[in-house]
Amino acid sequence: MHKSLDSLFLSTREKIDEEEQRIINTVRQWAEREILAKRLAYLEHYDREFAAKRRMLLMDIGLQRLALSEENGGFGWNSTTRAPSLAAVLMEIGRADAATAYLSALQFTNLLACGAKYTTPVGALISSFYSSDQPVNPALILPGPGTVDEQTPLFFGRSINVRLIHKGDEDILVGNNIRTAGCGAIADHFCVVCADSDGKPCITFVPADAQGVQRGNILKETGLNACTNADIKFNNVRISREAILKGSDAVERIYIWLNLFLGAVSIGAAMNFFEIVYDWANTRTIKGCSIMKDNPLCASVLAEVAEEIAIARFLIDDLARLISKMTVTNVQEMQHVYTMSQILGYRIQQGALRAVNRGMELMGSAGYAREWHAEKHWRDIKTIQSYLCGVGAEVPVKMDTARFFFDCKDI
């Protein structure tokens, strides 16, 4: 492809400083040299190559410390004002490999949603997870579908399937067959949305080696191959008070940042798909003479691919700008940003998937063949949708929207 993506997909991203641009450029170079230029070898030896390339990104380039505060030895990108630049970084990683970007998105979410505002003790605890000299695998446990004939506390209509029970001077975490938002089988720690003894939403952080944490069998999933998942059981896991963050606003912040970061990951994957279909369309002919992309029907499909990605790019910039101006202490503003993040996040994921769907249909067997890498982008984006539960499933997002705009109280 002889055109740059930046020249094709214009951005409304707010101006970023030299340091931010330097980091974005470094990550782009990593993506170009280490993965995109070696795509076939990367796919053929995925497990081995994934670990090596991700370690280079996190340890050598230092991305694991990007969203850590300077006080904790990080780059200091731990404020809402960094939202546009963090999204840009994840877009570059997602263009190379969505699984690598997905893990970084979970880390950034933990630090920005729960660690940025709380310097002690929760922020210090979260920061300690990522101060390691080894790559860290995070996992999230979010509210989701309930269980038949079982009443659970709710977060905006979503079942909270993990309970934090206060017994004397102890807090105990209990939950059975809990599906994580990726990486459950390999996670080093869990960020868990749970309900306290009063049924109120809260968040706690659990090391994977804590006594009482049990992992189930590895699950077969569509995409994000390196993010091996398994159901988790919390069998009376003791939780320190320093690891607990109470309040619905803490859970809202998780969804706000997840919608931004995972939206950026999916757009990055879709943009690399655009590069693939662009090169493919330039070499295909009809009856050996006319270029396929010059056929009006084919051109119309290619236009849909570009349109969906271009709109998603504008939406992610708008969401990043909204978050960057957010005042974390204003409850009403938080609810507004939460609702808008759900609306925009849902549209971004749908747009990215539609772009890949339409392009793969046009490519036919080339689109479904692993050698072209197009089908991997489809699988990865689809898996990200399913993990989000609010973005991947339409109904919870619709209820969030109706609740905010029309004051619906009982949904």
Contents of the next structure:
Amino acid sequence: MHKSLDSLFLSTREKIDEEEQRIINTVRQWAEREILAKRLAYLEHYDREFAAKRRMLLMDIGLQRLALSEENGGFGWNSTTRAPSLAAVLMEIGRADAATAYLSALQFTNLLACGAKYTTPVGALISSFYSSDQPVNPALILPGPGTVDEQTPLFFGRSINVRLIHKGDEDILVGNNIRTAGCGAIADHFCVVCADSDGKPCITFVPADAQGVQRGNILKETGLNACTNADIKFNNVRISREAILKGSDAVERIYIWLNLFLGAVSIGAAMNFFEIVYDWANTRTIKGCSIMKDNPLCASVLAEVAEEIAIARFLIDDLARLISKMTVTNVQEMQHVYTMSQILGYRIQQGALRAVNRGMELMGSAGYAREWHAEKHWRDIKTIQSYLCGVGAEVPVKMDTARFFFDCKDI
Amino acid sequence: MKSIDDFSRPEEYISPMDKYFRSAVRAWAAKDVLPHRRRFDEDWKEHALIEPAFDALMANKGLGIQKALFPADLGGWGLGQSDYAFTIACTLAEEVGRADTAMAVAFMVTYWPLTTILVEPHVNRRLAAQFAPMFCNSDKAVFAALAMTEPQGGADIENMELLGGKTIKTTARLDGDEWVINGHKLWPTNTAGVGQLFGVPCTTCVGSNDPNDFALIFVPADVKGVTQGGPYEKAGMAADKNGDLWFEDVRVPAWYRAHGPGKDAEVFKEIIPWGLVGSMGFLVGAMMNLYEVLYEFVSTRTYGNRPLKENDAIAGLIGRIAGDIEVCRILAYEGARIGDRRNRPYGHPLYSEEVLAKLRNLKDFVCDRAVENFGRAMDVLGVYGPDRQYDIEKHWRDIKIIQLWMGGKQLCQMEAARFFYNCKTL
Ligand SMILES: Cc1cc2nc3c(=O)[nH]c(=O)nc-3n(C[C@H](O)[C@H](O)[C@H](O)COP(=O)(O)OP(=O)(O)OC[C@H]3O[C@@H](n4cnc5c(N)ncnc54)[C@H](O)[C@@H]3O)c2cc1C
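To complete the pair, please output the form predicted in complex with its partner chain; the form predicted alone was given just before.
To see the whole picture, the full complex is given below, headed by that same chain.
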């Protein structure tokens, strides 16, 4: 494809500074040189290549320190004002490989949602996780489905399956067969949405090597294959005070950032899909002679691919702007941003997936072959979308929305 | 629990043999497929797990179903002569598809080229007798393939109404009493080393759209000059092997041509309805399995501490999914019946524009519903949706290609428009 994606997909992103642009450009170069230009080799030896390229991104380019405070030796992108630039970085990574971007999205979420204030004990702890000279793998445990034989505390209807029990002077984490949103098998630490002794949602951070953390068998999942998953058991894991983040808005904050960051990852993947389908439609002929893109029916499908991505990009810019202007202390405002992030996040994932689903229609078997990489984007985006749903498809998001806009009390 | 058999279908159309086929195949699926299918994806190259399951379904040491189309006096079950051939095909596609759509494809595609010589009104006795021992006397699963797709495109080759075969580059030249075939095919189901017999659409005059220049020729895999490449790695459909297929000065007897000038083009057009009904059967079978998995999940997992299915909003969503399965099943059997009416005074020949347009329409509709519902169901499972243990994600990956193959969605739309609006140039 000879056109630049930036010139095609306009952005309503507010002006970002020179330093931010420089980092975005560096990540783009990494994506293009290290992965997109060598895509077949990358896919063929995915496990090895994934680790090597990710290390380059996190260590050599230094992205692991991007969202760390300057005081912690980071780039200092640890404030809400950086939301647009962080999303832009994730989009660039997602264009190359959604799994790499997914891991960075989880890291950014941990830091921005919970540890942005590095001066707080929890902030210092999380920052210390990422101040490593090795790539660090985070994993996230969100509220999700419950089981019929157990009543659980809830986060807006979603079951919180991990309990933080206060015993004497100690806090103990307990949970069985807990499903992580990816990365359970490879995580170095877990960010866990749990319920305290009063049944209130809170967040704990647990190193994977803490006593009592047990991993189940490796799960085979649809996409994000490098983010190998496994169920986790928290068998009376002792949690230090500084690893606990309380407050009703803590979990909302996680979702806010997650919607932004995972939206960016999926859009990045969809943009690379766009490039693939662009090249395909420019060279493939149908009806014996006409170029596919000049067939009006195919053109209308191509238009839909572009539309979905263009709209998703606008939505992500809007969400980033909303977050960048959020005042961290205002609970009312937090509720509003939370709801908007759920609405926009859901739409962005739908749009990205729809773009790929429709574009694949035009690629026939090529779209289905591993070789073309299109199907990888399709699987990766779908996996992200299902993780984000948590349970019950779009229903929890719809309930959040109705609750906010219509003051529903019992849903 | 309600059962998958509660989904409606037009009972007055159903073959008297339906229940026997269905129960045999369901028992086979329970024993030979369901316990293993979660490991099929990793077996895409070797088929070490998959092959025994095929043997148990298709070969004589198992159900022996691969001989079903052959006339009884040649060792088969005479299904090619049945008034219910399409309806039974739909049943088989559904039952095998419930277990694994890729197995269903590989197994049913074996019949696909053979329909042109074994199904009334086009039985070619000489070819039937020639190939019967291969399929009727074997203790191993024997696969056939229909090798249409070529590097420049598969949709155009299937678009016979408009292009009449003029894009086909694989050539057949008559040399004495032999055909000499040259060409390169891609993607046929049951290639990459497993195919033993190929039905090969060729042209006797490159660039011609004259039906007389279209030839459908049978080529055994062991003939000199036939080369099968290795299997492609795909998003799903691991039990179906697809690869490159080359024909280099391949010689077969002249009588290996299905029927001859003009008639070959006609039977090739008849192949498409079989593929479309089969595709619908695969999808309905997969969706019936989706229902089974979903039923269990929404009954045992909760939102708001109540079973998912007892939440009105989620119930609305899963109710729609069940409704779609119901509608799609009815449509699939209606499609099958259109096929089975072909020789009746009130029916239309399979090669007619009407049959083609209607079946493409039905297939397109069922594909869209299936793609949407599997995606939806994964989201209902949420964080468990992408997990292979829950089976839905495998179907989700597998069934997407059913929407894309046989010329894809857009060709379906064009055929429908052409027929219903008398379009002249599409
Ligand atoms: C698992 C699997 C099994 C398969 N089995 C077989 C088999 O058994 N035998 C076989 O021969 N092939 C088989 N195929 C190949 C498959 O049938 C073709 O890929 C399919 O027909 C599309 O052809 P193509 O990929 O060459 O795409 P193209 O022919 O290039 O078509 C691509 C797209 O162009 C558009 N298009 C095409 N024509 C038109 C038109 N007239 N108007 C508007 N839009 C149009 C459609 O969107 C179409 O999807 C299989 C493929 C897979 C993945």
